[in-house]
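Below, in structure tokens: the form predicted on its own, a single chain.
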Amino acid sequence: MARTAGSHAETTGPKVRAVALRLFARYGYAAVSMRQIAAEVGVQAGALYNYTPDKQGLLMSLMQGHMHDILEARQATSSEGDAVQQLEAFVKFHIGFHLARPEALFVSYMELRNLEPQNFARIEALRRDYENELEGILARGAAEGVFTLDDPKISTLAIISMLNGVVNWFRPDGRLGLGDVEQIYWGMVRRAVGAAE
């Protein structure tokens, strides 16, 4: 298939993804058409299929890319220290990573329902890889007696849900800076798991 005049694979492909992410986050996956994405990118609708097989493939690519990015970034982060130190590092990592990518976070959680079953299973597996690290930290702290938990898995999901909420209200020019927010949320998580100060 011929490329649309004026488009360049190295710039148009990333632009397609960026536009789709913005539109999916703003209007929801179901409400956004390929024609709308193409118009925002500045190409004919048919040209989008040079970059993605279909809208479902585009959603899957965005969600999978987000999960690969967070797993790669997390792997590059030091995980030394005791369970309390590791939990603090995880909390601050999660907040900082997602404040730089609020649309990706929103799409990754809110659009799971629109994934076809095989794509849902793949994204769920990647999410479990990420959640398992936090669950392991909590289980370790509970076994060592430094955390008081009823259930590490439920605590994992509750903590991640709480941390995800930061992107809904945080503003870089607001009353609190990133460091302040990270410290406040770390304090709330620490108290939630019964860790001593």
The other form holds:
Protein chains: 2
Amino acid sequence: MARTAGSHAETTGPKVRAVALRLFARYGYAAVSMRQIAAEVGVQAGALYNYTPDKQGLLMSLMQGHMHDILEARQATSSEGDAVQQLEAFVKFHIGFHLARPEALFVSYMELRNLEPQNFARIEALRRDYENELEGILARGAAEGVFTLDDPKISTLAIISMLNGVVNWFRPDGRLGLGDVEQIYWGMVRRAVGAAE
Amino acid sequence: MARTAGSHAETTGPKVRAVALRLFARYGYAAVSMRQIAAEVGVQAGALYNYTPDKQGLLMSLMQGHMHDILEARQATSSEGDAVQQLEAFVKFHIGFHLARPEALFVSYMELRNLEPQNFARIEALRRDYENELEGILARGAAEGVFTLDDPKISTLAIISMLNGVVNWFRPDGRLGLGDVEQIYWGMVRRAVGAAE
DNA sequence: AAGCTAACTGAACGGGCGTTCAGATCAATA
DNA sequence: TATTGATCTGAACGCCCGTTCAGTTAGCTT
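Switch over from the form predicted on its own to the form predicted together with a further copy of the same chain, please.
Let's see the whole complex now, leading with the same chain.
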């Protein structure tokens, strides 16, 4: 039996990516086999190779896709206002974006070490592009004297780390909603950089 | 050949743990084989089983050891003073402890998903014990009115996330020394919780 | 000097891995 | 309706996995 009724590339392709993302996030890239992915997709392992050249390519595609998505979404977000307003927008954007796709964040930050060197370099470059957006805001605010910062680079990394941590505990059915989380983290970030209320 | 000159349990045992920690931190638990560990130790794979019941036990032992070490070291740190001083001590302790053993932090935070459920529960409990120390300080400071906090629990997790991020970029031969890092992060944490200078 | 035993080797076990590919199947095209 | 080509199966490839264990060796004890 092949080509079961209702199975087309348009559905299988995205399904492969979705399943791989979920399994990689849950168990880790190295711990997930192509056969496991195939089983959850509902095909044999060989069929996966219609959608990826190999397992590494699948991971790379997921990570590249995530970085592309976030950079694009960030671009689409209007960034008007002073440094404080821009920082607020960045913080809330970052939280909102990742709470909507926690698995992508998990994979993007934990599977870097499983990328082959050349792929690693490409993802790192995209990540730096994104982090530079925050660093730019911090530097601008520091120059304008509205932020108190010891070191813009370190502050950038510290804030990103803090924000990323949200996916470790947030539960959609928990006591806090997205708005609450945005407010709490924005408050901490705002105070951390010494911005007035 | 067996029992090569100079190889005893007292040296091989710790070596197994050290090698496993380094490899797990670098490549991930699932991606590292017992044969790889054995090769770096300088023995055959079978010999590892004189020092661990199985691979999972080796991971568990490393993580349990780390949590035990940090709780013990924390206990040994005098925690006198008001809430602000206690927070400062905690922040600097946390940074100093982990910058001295970044691999242990890597493994402890990234390999949780590779623990069998019962082991996971044990490690989580220890981790909560540690985080409760910080939460206690924050709660006390909030009660005394010296801290501005929206949510002690979330603040605890946010601060820990921020501090843990330090091992992602810190390099012993970089431009910043331990003292600088402690100062920068303490500054951000202090402001984040709204504590006066 | 002899015996003991901790420490280790080397081979083997069953099983799963990523990947390939000839052949089967079915939706769309002509 | 006949043909094509995208899609998938099922089996196979060589390789590596975690773990076990009988046998060998070397340092300690007596």
